[in-house]
Amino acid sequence: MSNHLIDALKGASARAPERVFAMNAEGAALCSFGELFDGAARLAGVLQRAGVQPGDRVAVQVAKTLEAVQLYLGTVMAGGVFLPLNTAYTTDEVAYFVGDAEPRVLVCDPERAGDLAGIAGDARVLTLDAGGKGSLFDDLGDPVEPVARGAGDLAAILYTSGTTGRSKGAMLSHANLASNSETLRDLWRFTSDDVLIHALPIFHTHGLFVATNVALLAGAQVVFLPGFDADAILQAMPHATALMGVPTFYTRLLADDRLGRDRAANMRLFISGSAPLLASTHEEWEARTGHRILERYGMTETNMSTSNPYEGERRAGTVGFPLPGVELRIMDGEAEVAQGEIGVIEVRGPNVFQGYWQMPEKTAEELRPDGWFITGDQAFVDAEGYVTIVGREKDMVISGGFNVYPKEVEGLIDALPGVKESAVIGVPHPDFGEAVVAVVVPDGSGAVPDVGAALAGKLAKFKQPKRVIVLDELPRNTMGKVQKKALREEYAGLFEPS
């Protein structure tokens, strides 16, 4: 038996090991395909000598480097289960993940080794810094052969962001990752002629499994950037063909006068995900560059599930259609809703995870016995089959017994002159149970509009905000998602008697 995921990813390396895989923004070579996989195979040996057996977890909290990519590949080669952790997590947060996943090895920045050693338990602590150096390389030897692993064996555990309760470890198999990346490669037409600008973090599905795996499967090259850098991205565009980003990438690039049609002339595809893209961003990007952003939808538990079409209308405000091989339905409890009605997205297919690590009860709550995963995202499907997400089920506001879908209200507020963006939340209210509250970020062009007056004739009374709060910016996580939980906590006492 072979190593399912590595065999898929290594194809391009075997065909042309000397070909450049990664380059910097100027186009200078950083690493060949052969060097990438040779280094990964050497790190697989390091991990094996550190005690990693097939199925053991390797927890990693390090800066984005090519060595970190090799560590991901090396973990899978060694038969291990890769467990990437957000670099912003505190020692206490890492302690939870280590206690839950019980990794054999914990790799961290040298500056954190002292703190994390105290919570590492039985895990061997190794280091890797932002320059690609550390104790991880102290025992570097010859490359080792990949350990045999099947399609159903685990390749990674990714912890959810924990917006409700404890973070859950989503178990992803070799087949989950390989099949989804193969589907995206084909759907988005990635080939060895592509040069992908890779500015996403690699502790997250988007940067690690979508951007990295798709590039490797296609034999594409990458402009490998440590993080978002408008200067570097704009410098890379003339010799690149694709960019994968989050909405904040696009809004920040639009704020730069250098972005224009000439700059984007060599590009064939701009992809956005991880958070909703405003329709205004879609429109402004197309006006400035001549390109229409392709928006898609996925989750930690499902990899990618839908995408706007490569050919055909990329419809702003929607996430397109289910991917080939992925089933999608809109449910109200146990019943499927009629076309155009709002319900909860459920998906089934080879992309759907294996369950939550050591949480059988939670797995049973969200993963049906017949393979349908209950996403918790509310949406509807229109007559043409486009999926439009209206919000998270937990973000829905129930005011006076009526359901309020935040995206409907946000869309109207965002369209008002003087508004950059908004977030609509529900907070406790003594009479209504929950009150609709709008948090508004001005665009700086002038006075903030009277939101209440502007919406009075456009929304039913129960949907209208009972309070409007103006902030300089909305709280977001590292992937650009607005943190509504933080807003709800901040303003939970807004309607308490004084």
Ligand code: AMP
Second form
Amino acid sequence: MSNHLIDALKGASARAPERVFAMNAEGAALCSFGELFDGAARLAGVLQRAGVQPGDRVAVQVAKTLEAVQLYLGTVMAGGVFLPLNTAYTTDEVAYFVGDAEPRVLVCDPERAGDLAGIAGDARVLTLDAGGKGSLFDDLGDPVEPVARGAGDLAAILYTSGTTGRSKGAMLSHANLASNSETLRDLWRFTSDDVLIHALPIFHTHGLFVATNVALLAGAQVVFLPGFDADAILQAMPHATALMGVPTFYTRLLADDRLGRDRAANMRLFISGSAPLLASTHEEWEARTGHRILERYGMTETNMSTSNPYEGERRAGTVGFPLPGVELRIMDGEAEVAQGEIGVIEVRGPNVFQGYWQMPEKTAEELRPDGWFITGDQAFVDAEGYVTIVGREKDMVISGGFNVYPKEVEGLIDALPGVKESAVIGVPHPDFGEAVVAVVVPDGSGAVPDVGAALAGKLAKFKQPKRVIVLDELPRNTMGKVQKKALREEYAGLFEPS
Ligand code: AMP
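Alright, leaving the form predicted alone aside, put up the form predicted together with the ligand.
Everything in the complex follows now, all chains and molecules, and the chain you saw is the first one.
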């Protein structure tokens, strides 16, 4: 029987089921391809006996383990829809997702089972702990055959991080996931010779789909780490070939003296995404390791949409070109902007999701009837076709009626001596509507520069920060994204008359 995504993921590994799929940082085998898929097919049986029918959601809030990867594959084999949840979500937050998605089964850590049973509704609660054990295995039987599922059937619902309003469930089909991983495997040249360091969480599109699916599809091996761990990554590097990370992986590794050319000699590819990589990180990484990081751009709703080239120039500060098969345009409302102008990125292609779960109005707002998805990311395309993201539409500051793109101001501040990084936000202001505020993190080398004076001759007055705040670090989520909403809330009263 044919199951679109599982057939694709299993293909390369089915030819050599005894080959090691996952290893630890020392290189010791953890599980073979055959064991991975066999365990997944047994879990598919467990889910079926727990009542999962094709199309049913299986919500999962568990630590990163190989068993959790098997649960993902097993859900898809059972014809179900995998719904991973950030392990940081509280019971109240999980209650919203469970109420919205009405899963048939909810799998959680045994320590959370008591709390979550109270909000699980009709869902059957099963457990899986950080050691890969739990009641999920109580009813383990023989492997079952994958349930037939076609290209357009749903394989997963991933909730967006919900920085504005309610979190929305992005519905992803078998073909959305399979086609994107195939494109990335080919573009980034993943083969069965690769060993990918897998240190990203698997409740998010980056670690779950980009890293896991690409590795499986290519028949590549993974160094499977429960989370970011500089020691483990540096230990794994000499016997690995690729790393996928968020920008903070790279800045943290750069802070470690052990990182150098020798250690990275066996590596062929370092990929970054999910948040903007500072040009300075790109440059430092090349100086230290001899490798240019390949930056790509995507989001929960679209999988990956653009990538810097494998062979051509990987340009720092840009996210490269649209992926093969993906169309990209830059819009100002209903009209495409002139080349080089800033507007909102729209993408169309087999990567674009099927809409938001049970939110037809939200879907209609963001997904046009002809298939173009309005990403909300603002960018421009240069003469050579490289896409540069300048920020999220909602992060744009409108001061005195003029648009200020945070990235332009951040770029200048970041380049000042003594500055590690910065975040530019808009804060309510009685005269200007919003005022530009710069939150600056010093690099620890000495005095923080006078940002106001340094920018005075470089930027139009309306773009210059009206206030500079110095912090030890910027608030970030687990994917390394700066939480500008938290900063806006924190400093909302800055210009209130006292
Ligand atoms: P998520 O849906 O959690 O993956 O978040 C997607 C958002 O992350 C995008 O809409 C972008 O705003 C941002 N993002 C992802 N990759 C990049 C990148 N390489 N550079 C800048 N922003 C990025």
